[in-house]
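A single chain comes next, written as structure tokens; it is the form predicted alone.
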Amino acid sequence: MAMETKERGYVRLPAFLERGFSDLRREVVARRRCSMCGTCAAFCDKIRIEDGEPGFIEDYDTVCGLCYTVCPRTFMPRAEIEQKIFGEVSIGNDVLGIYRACYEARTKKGDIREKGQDGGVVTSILAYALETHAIDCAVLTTANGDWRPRTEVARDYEALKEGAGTKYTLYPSVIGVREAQEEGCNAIAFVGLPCQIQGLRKAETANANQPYELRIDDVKLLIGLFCTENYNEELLDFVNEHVPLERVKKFDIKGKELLVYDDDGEVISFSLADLEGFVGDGCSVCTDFTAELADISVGSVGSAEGWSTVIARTERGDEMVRGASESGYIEVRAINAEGLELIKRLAMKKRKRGEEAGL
């Protein structure tokens, strides 16, 4: 990437590394663009996430620029990232990004089907990746008994099943990559939202352009989840007023409703229009619906009930999907044209909304 540089001591740094944490706070946090992805805290040991925003552990600032560089809300060198991971650059009007294949898929494992979201595909692909030693752990966003999100470093099949299911509240899940590294893992899969995938791809691309060791090469597989928007934890307090969270078995979004399933088999529905006050601030400027920079993207939109849409983007991602299918973890079939068009319409809608909010 061609960019202006300045001399600092004996190291020649890219110009964007002149930006520090105070710039991040001013340009991202103060402007309510922070997505709470956790990338800054994952790669800088002086940052932690508290009360819904990043802050320094001590009264300290620096212009090393690492936090500013990896944040997905500062700048996005999309063409450079795409060239690095795909070997090509997407055309501007291609709202699904670059991909090799698109399927409908579902798990063939009955125990995963019982716990998984929609088709249980993410858990099954990760199980295949663990069995074949393509990864040694998977960083998941899971939840405690009252559905408060947390990260989990899953290192076996049972842990993967426990982490199955979508969580609809914001959490800085990228910090789980650091947790996995601290546990000695060096072949890490990460499952997360488009903004989190963007942060990790920025770290991957920036690794060669700055003097710090990010250990991003430990991350071997990125699975991105379709996302229109996500919610802050106040949503859980709201739901708890209608059904005790300890009784909730599953959350799901279908169409224009949030569905809450309780332990009696009852389903309580909430209109998404009534939940807009709980939407995370940073979601408004996001333009990515299908996690376009992931190795594999997964979502329920566009597929039949009980199936998931799976977009294999990179060679590594395609190998994982095909391997999981051939080994009996999942079954796949071609997605129909109507389903693909629906995904494109929603992707275009989010892109336009994000572009307008980002002006």
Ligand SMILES: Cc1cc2nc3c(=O)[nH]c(=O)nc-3n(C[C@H](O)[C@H](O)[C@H](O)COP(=O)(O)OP(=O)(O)OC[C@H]3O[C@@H](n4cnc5c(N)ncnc54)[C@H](O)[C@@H]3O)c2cc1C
The other form holds:
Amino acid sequence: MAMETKERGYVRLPAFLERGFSDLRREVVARRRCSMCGTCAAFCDKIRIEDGEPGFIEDYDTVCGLCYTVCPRTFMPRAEIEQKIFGEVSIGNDVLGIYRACYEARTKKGDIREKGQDGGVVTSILAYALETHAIDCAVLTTANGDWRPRTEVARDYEALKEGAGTKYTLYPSVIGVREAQEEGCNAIAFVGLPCQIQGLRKAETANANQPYELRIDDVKLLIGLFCTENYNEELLDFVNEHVPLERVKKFDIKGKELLVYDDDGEVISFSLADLEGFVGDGCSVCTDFTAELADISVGSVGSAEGWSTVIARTERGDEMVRGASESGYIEVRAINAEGLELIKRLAMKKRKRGEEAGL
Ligand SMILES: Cc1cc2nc3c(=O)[nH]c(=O)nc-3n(C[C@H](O)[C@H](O)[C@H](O)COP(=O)(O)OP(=O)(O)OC[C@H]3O[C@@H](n4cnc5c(N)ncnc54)[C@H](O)[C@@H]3O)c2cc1C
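Please move on to the form predicted in complex with the ligand, as the form predicted alone is already shown.
Complete assembly follows, chain above in first position.
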């Protein structure tokens, strides 16, 4: 990173100029480190994600280097990104990243409570942000009746509710940011996994007058989800052999089990140990449990049943959490010390696992 130069407040990364898609393919895809976040395809219209990996749609490579630069699995200029978005840099053992406040929270809206994964907080904060025109849409990962994920550009309360709930399936959701812009949105919220937040933050940080088709400045709010790991679509085929997916109401991971709730109120559980073969290849090198670069991070670990853990990181994120609370969208209370310790333990575990796998 010694060659980096500052330009108009942004960090210009040397790799941008030197590496192309063939390098990305060799260093990330071939080494099974791709997380399927979708950032490369969101920024470059010559890349498509097919059969679980990114590919160039034209038979040439360029030296543009955009895909290599925004990929969260190539290099991570963490300190530069933190400095830009938080105005400070975390220290090595600061395993939760930089934050202003950490709460337990849950929705106060009955209809969101029914659809939400945990406390329905993500959906409620987005509803507040839409109502106050802080955003004009939210890019969500939703699922149709058979649980195959897709992106949805949600512009109203009903569409936000449709997107609620966790889909434990890899999907290149960042491409939804491009879709939102194509639909004319310019104040976009994005909800996604730590790798997806990292990709978007890399783009934001490296935004030195480059000819992006995707206007990163239109992304106004990043809500990151806690994530231990994610699963490929074959998990859905496996579950379907035990319970038809159209009968599944909800998936959840509790402790060491995947729980599948069906429409009769039955719960079928699978040991996570038996599902290891379905874990995404690129998850093994990830070191980020709590989406440390998001404006707001949300997860279930650390909070009581029916509540979510909410980490407000940036000024904007903090404003949104407080605003949603003051306007009656969510209720918040201080997280207890035990909950916080548990999150730190899991974050440390993931960091170590990722660092070892990345060597
Ligand atoms: C793959 C995955 C793994 C997770 N692992 C953990 C974990 O180990 N520990 C933990 O505490 N929490 C984990 N979470 C987060 C947790 O499941 C809830 O998403 C979180 O607590 C928010 O709950 P909520 O009720 O506030 O969200 P809701 O109001 O229900 O909203 C959920 C939001 O998540 C988005 N979303 C759902 N699936 C995906 C997806 N595949 N990719 C991108 N966005 C998606 C939806 O668009 C929606 O906006 C994980 C989430 C995912 C998607």
